[in-house]
Amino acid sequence: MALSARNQLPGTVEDVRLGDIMAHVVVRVGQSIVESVITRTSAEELKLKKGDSVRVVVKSTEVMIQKD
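Structure please, single chain, the form predicted on its own?
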């Protein structure tokens, strides 16, 4: 599927917690963890489970950068 968003990060699903309406998805991207809340329906349609290879797509009006 073609997608115009440029901020695509390959990762691996670490955890999926299904709620009544929403799902909390934890993805490992390199040494980092990215967490997302999506609809339960979307998580079920994607059949997300631990170990799945996914792409985290970040589409935002603001991205903050901190220098250590």
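Right, the form predicted on its own is done, so what does the form predicted together with a further copy of the same chain look like?
Just this one chain is shown here; partners and other molecules are left out.
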């Protein structure tokens, strides 16, 4: 099963906070922290919790570049 999204980085869940509709998920990816906001329903269905091995997935059209 292959998804067109070009960014699929492995990491470990560090924190999950559930709100009424959305959930805020913090994932360690190598030396970096990546933050995600998904629906609470998805967070519950995936049973996301601290320590889970996951991938963070981002479509390349959503990635901006900043140059100092």
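Being a predicted model, the structure only gives us computed values, none of them experimental. Definition used throughout: the rigid core is the maximal C-alpha set that superposes within 1.5 Å between two forms. Residue numbers count along the first chain shown, from 1.
Relative to the superposed rigid core, Val63 shifts its CA by 2.4 Å between the two forms.
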